[in-house]
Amino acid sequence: MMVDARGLGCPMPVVMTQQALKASPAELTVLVDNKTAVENVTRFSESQGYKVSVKPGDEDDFVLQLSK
């Protein structure tokens, strides 16, 4: 499963982030392109239980890894 939030202000990718998180997957695929973004997006999935791992896209794009 994968969020494109890329090209968004916040709190459009927090938003988009917990709408996924509703389903409970294992895994989710989160796209950002500020650090902003990447902060809150982290903050919000580790209140939720995952384990985030962050890293660099492409151009300045990152992608998140989110995992129970």
The other form holds:
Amino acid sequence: MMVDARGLGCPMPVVMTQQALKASPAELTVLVDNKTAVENVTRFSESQGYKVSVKPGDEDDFVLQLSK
Amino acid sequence: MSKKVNWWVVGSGIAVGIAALVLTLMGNPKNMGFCIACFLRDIAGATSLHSAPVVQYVRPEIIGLVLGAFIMSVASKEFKAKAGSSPATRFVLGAFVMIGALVFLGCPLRMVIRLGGGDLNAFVGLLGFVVGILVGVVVLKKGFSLKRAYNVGKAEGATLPMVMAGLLILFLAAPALFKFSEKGPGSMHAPTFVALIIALVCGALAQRARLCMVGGIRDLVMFKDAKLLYGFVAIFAVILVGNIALGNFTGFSTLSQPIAHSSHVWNFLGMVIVGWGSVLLGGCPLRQLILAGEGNADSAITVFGMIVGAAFAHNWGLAGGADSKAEDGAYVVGGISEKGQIAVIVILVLLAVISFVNIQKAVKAEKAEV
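Here we have the form predicted alone; I need the corresponding form predicted together with its partner chain.
Let's see the whole complex now, leading with the same chain.
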């Protein structure tokens, strides 16, 4: 599953991640384009028991891989 | 719930608190060491966008906050030029937030500073602010979005920093262009370079910490995340302790507070507008300045909207008037004019309309599916 939150400001990336995690998927990919969103999505996902790894994506984007 | 304290947030909250105390000691109005709404309004006055004689001054604090965030974001490679997320809606929301703030007489930052100074009218404002945020959170949960922003050229992203740099140059080189209050809050100010340097530091810290007065309560409600709330609490604590230490603290009261009125209904509703509008915008007025500094042209548009909102607030007599003492010593409760009251109600209705028309359920489902 993938959440594309590029171009969205606070708190939309976290809201969309929260929405997607409602179904308790084993894995989730989240795309964001700013560091604030990386920090916020990471903090939220970790509070939900997910491990988060961050990789650089296309252009200046970030790809967050969430896994249980 | 994450209990980990983010020391950047606490540190920048403490810095902003100390900055407000120092700026007040050095000449800024009482309980107004740092107020984004008040200072944007003063800039609107200085540039003749409104003609209220007591609130006209080119506040270096605003210039410093934007440029501090700009420099910090460039240095940390976080500067990103972005635009296109419903700019016109943001302009209007910026104006509404400003009018709400001027009804109450302060942005969320000054609300915290007023609370720390013992002004219980700010507590009434805080209640309204929380209610506004809760309404905003419900709207967000329903699927409200101002849509995404896109990459734009660096120059577009640097618009507000460049405008602020230009304003500073004009202020220093050609002060005759501007109007300056001879009495009232606009005439009270800290020395230019002290204010500028303090604000540069605070802007840089606020950028690094993502300091936001609305984000703390919003994130606590939505995600049980207290990170930003620590900044809010740190500012309050520093102001309270500082005022007690300096002998300025005279207890908590709603009466005779500096540049404040005790018209409770309107303090409450003014801050409902600020809380609600700020959640829709994704950040309080301070945060808009910082975001505009780091390349967000939508936030720059919001700041321009706030300046225009301030002009309307004074040109149409919508802003709050402070409590005062009559010649015979009787206490006169201030507040807002009938026009101001109508404006508050109309803006609340329009916020509901803007909230409703931007709720998009389909988009959200689509994105989650990909």
